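First, one chain by itself in structure tokens, the form predicted on its own.
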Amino acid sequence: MTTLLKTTCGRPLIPTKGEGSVFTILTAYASAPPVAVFKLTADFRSDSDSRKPWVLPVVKKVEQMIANDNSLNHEYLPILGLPEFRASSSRIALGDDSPAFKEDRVGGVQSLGGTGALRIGAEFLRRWYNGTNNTATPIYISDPSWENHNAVFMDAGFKDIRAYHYWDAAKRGLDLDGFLKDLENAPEFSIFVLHACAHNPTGTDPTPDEWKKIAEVMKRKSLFPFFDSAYQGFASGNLDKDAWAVRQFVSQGFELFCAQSFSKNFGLYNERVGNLTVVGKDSDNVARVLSQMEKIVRTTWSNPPSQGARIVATTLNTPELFDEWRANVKTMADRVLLMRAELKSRLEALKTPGTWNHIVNQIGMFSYTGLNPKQVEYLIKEKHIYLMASGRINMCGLTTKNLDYVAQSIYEAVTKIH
């Protein structure tokens, strides 16, 4: 397969600034709208209603171990990050027996969360994909997708960002035919952003057989997969199952990027722990890619923080801690799966109009409920239940104490607001 992750001695094009006062520029623009999900969080925190996270036990244990380790200091990490973190992160994504490891064609870049991994990958692809500046390379993002996907690639300088079919609203499931058609029609060497598991926001994933069909077209068309893996282990409770798609693509000989986040599966939201796993054609090519990524990191955040990376690396590299972490992750995943089943059961018991099978067919933190914006507004203002205008609900907010209240509120929203 032709290598796509080429680098050359050329330089990316840098647009020159026009003349004008910087103060005029800084005062000429209107305020940007708030980021929807964080605005929702702020509204939730300020809500005085009384019906308003779990720190993983293994994380508490490792934090104490780190605090008691007198050999540690606060010196800078390498630009690409803590080596043992990068290596162990890539291994849980690809699996210990991955052919890419045996062929020495894997590298990693520690990042500021999954968003940082996406941004470093996007910056590299814009500058060096196929060895040239690639602002016109089409970037395909699922419709719908996490809102930051479009923004990250746009801010990285890509000019042609397209949507590919994913969600079938009528059947509340995957639009595989539309997805495959968009793959067939995409120009060769286009870049596709793929959700490794627990698709955000729909919670709907392709089956293994469907992933195989997707991979077959992408390989034939020389399309580049950029996976976003934000929920490994958290989706199903099984690390291997949630990484199946990424590993399938690697087994088929793909070069790819995989942006990993440890916010959810370690509960390290504010530590901003992420990794960009790079799978290249061979070891020399991966080394060249990482050398260019080092330059990008140097001018982006210069050097990553150590605390969260040490927590993850210590856990993943210590057998008994790794086993404990997997049990913690399964506990979280099983609780979400239970909440899905219980919510569906309660909605059906109330004879809530519509079908609700999609709640248990979906997976991960989020569910596309099918509620419309007016029904969402009713839930927020009248019932103090917070969800996105799209009807996306965070299943982690459900508990045995509020399930009946939430189900009754959704029933009222659906029956009263059309």
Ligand SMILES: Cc1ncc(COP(=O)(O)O)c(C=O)c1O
Given for the second form:
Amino acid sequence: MTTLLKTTCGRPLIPTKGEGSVFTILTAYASAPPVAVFKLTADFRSDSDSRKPWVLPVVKKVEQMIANDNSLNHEYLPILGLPEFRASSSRIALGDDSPAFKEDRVGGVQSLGGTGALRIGAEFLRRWYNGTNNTATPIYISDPSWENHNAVFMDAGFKDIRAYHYWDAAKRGLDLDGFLKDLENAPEFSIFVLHACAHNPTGTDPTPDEWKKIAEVMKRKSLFPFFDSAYQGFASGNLDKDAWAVRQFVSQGFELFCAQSFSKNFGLYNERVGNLTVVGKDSDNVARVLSQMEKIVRTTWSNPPSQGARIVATTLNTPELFDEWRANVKTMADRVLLMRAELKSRLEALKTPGTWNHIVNQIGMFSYTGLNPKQVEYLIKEKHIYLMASGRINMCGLTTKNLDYVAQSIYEAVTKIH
Ligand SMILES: Cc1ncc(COP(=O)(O)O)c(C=O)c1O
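Based on the form predicted on its own presented above, generate the structure block for the form predicted together with the named molecule.
Whole complex next, starting from this chain.
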């Protein structure tokens, strides 16, 4: 007798013959697809045309200081993380003179990257936001967004995840009217995930005036802002400018969350260093929120790793290192701005069909080029240029050495493949 275990899509999973066959119980019904951006990185690494990412000089310096500091050890950190890291992280998000600090209503949770901060915040909201069971509370995520947002909130137990209008493909810019309409029509107390700056993947942010309009509707409708700040400093080269939206919301009296990642602006991708900044109504409420978050962290990762948090805390809390870091961040941001301008001018010089202003109007690491999936496939297979199927390119991969090649390849993709 032949036994076939079927997958949900009807394919045989483990064909076994004869009696006495043993099935493994740890078998999935279907393989999960690879995470696109990690697959892209793996493909890039296995390509012979590889290059090395930059380690920030200030990070190298602080790593040496940490290695030489005999007072440090490998004991567990507190569940909520390194206190000096949490405090300094929240300070760069909200600004030293934030009314929320003066009123003692800010808390922080060290987390495993920005993803961890989003997940802990999402878990808390599902359990405790505005009542105790929020599985039906709508979560609004921009269309498009970083692909993990949906999954993080879904895995935290939210059942009603909706998209809000954000990107106007025709004008290759923000669809403010659509966005405001979605805010107006959202049920009271809905939760909105907002990109603090350098929107991923479109590279398009609201202007300060547009943010004010967004905040006005959100306040009137009692909508909860959950900021995702993965690129502070990376967008404009200026930490304060890139935190403008978050600070504006705080100045308007919002209670909010801000998930901070130090992966990009410190180049600490594999150290998993992030912080969830909580701005509450008053210090008692913040203390209660943190006590619940402590319970969530305890069963999630128990307590966070120290190396990345020590690097960030030492840098942020030492004036000369802080200045050096800001200069390093500005170097990265300026280089991206320069690459944008150079790519645009090369595409135009080649008379590449279409308009390319969006390359310089967009901001941050990413650009939504408007290339279609076939053109993307052509660039990867024929030209060894790696970008997402959505046409999103990582501007950090561009250098003065490869600009001509990339522009010429995009020209060929656009003219040859439709
Ligand atoms: C918008 C956004 N949020 C969060 C993250 C996650 O950051 P981390 O790697 O620190 O978890 C990313 C990373 O790409 C991102 O683009």
